[in-house]
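The chain that follows stands alone, in the form predicted alone, written as structure tokens.
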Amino acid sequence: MSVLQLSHVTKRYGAFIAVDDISFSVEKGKILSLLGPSGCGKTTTLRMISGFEVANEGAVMFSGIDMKGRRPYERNVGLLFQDYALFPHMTVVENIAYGLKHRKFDKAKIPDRVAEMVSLVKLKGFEHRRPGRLSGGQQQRVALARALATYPEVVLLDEPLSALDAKLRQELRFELKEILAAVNATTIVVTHDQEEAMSLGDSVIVMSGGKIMQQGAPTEIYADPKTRFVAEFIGRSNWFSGQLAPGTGGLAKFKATSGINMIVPVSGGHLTGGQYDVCVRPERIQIDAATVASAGTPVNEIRGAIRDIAHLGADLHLVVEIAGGQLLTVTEKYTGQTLEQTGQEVSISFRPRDCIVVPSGS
């Protein structure tokens, strides 16, 4: 049974529809990432779950019980805000204990529960420090401990790592997921960061304009986006627009507006041909690689010239100009030696199965 379920939920502010008829559910112990740009409705959705906003239509249910009319303090939720919202005059243990006291837990059991949370978030030795004497990562852990201390039915995290620097965000993603798994927390994470959404979530919902554009496992969303919006929001992409010919046997011919011809995969919805956009991820493209196709397996090859090379840690990002002046991004692993040079003419190749085909304008 789902711990959290939203059924046809809509939220309006006057004539503006912030959330438009969305439905989803989350099972016990699972993490769902709500991903999308600013203004897409993800935070409004979180606020309706927590009770800070009231839906105009639809139902928010915890374990099958409709939360309509229940105020935030009457819902068993744990909240971690973007700015952590710690009490500056309270110590670590006092901040963690606040929710327990507010919800009238057994006073005799509060110290043990606080000690358990301090251990869980690895803050032993910091119990009596105030937030001003903690790092950003330590403050985040205090806020998480406070959210989990009250045995919440649902944990709601609003941009939980956005206030941290990039290196610390990466380090704490794993810790955050590990902590949530340790307490088997049913969690909603709101974020605009695709890496955060995909690394934390067991499933991901991509939102735009108050609607759910696609929902699925992170690998599914990345490998099989249903629209151009989703493909562009999840990962980096190169695009070709053009005409898709009717195809059989799982493959079809595609002619880009630039005149480039390629072979792409087709599914039932693409067999009739028409105007489509084709996405190729930068890491799926090879430069001057051996492109001899095995029997019955075509490879797409395009000539171009390197216009820029950027060293970004373990990766090389190359910009290749092809016919019509179109620029493609190619990602290679950096092995300590750069073989390509700016201005060099190259052949780039990619397999039909590495092409993502979506309806034009989607």
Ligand SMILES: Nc1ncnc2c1ncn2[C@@H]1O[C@H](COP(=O)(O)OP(=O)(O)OP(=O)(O)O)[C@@H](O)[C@H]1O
The other form holds:
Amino acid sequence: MSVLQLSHVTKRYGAFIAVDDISFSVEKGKILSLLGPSGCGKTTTLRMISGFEVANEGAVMFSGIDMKGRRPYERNVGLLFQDYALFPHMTVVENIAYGLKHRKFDKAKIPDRVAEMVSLVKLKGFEHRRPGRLSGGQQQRVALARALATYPEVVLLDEPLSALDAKLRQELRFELKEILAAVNATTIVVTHDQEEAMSLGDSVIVMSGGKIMQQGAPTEIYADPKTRFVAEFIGRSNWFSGQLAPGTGGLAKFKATSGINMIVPVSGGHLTGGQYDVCVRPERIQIDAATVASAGTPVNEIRGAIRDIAHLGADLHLVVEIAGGQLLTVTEKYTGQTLEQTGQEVSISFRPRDCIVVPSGS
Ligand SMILES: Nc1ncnc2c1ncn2[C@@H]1O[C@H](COP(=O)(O)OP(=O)(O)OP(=O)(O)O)[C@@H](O)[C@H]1O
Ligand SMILES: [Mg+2]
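Cool, the form predicted alone is there; where's the form predicted together with the named molecule?
Next comes the full complex, this chain leading.
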């Protein structure tokens, strides 16, 4: 049974719909990433799960039990908010113990539990410091320890790493994942950083305008987005808009409005032609590759000219101008190869199966 389940949950503020009929579930010990642009309803969703906000419609269930009418303190939730909200006048140990005291946890057992949490989040030696004398990363770990101390059924983390600088964010992302795994926490992580969502989550939900646009494993969302919105939100993308001919044998002809023709995949026969957008990820495009297609496997080839090359450590980012002045982004691994020159004419190629076809305007 799912530890957490939302069923057709809607939240309205007056006429405005902040969360619109969302349903999902999280299994024991799994991490769900909730991803989407600012204002799409992520925090509101967490607030309804924790009981700080009441849904207008739908049900929030913990292990099959409807939480309707239960106050926040009557729900076994561990919370971590963006600004951590640590008590500035309390030490690390007092902050971590706060929830345990508040929840009438067996008093005699509190010191042991706090010590356990201090060691879990690697803060030994800092027990008696106040938050003002801790780094951002250390404060974040105190907040996490406080959220996990009460053996919560559900852990809700709202932008847990957003107050940290980029380098620390990356380090703590891995640490956070390890800590959550160590306590087998059933977790929702809210973020608007797609990399963070993909690396933390066993599954990812992309929201927009209060609705769930797509849910799936990170790789599935990246490789098989169902709409242009999701494809653009997750990773870099190059786009062609145009007309799809009815397909046969899993492939179809696509004519972009710029005049470029290509072969794209069609699935399940539900693409019967019409107006579509085609996405090709930058890393799926090859420049001047030996495109000797083996029999029966067509390759899409386009002529273009290099407009820019940026050397970003292990990666090369190239901008290629093709027919109609359209600019494509291409990424390559840099392994010491001879670099193309700006202005150089090139042939770029990509396989039909590397094209993602979505309804136009989706
Ligand atoms: N108490 C409220 N009264 C009226 N509108 C609200 C209230 N709380 C949130 N909203 C609106 O509901 C929408 C969703 O807000 P929410 O805080 O869930 O967004 P979010 O996805 O968490 O965004 P962010 O990434 O910026 O934190 C927003 O348009 C917000 O203005
Ligand atoms: Mg928010």
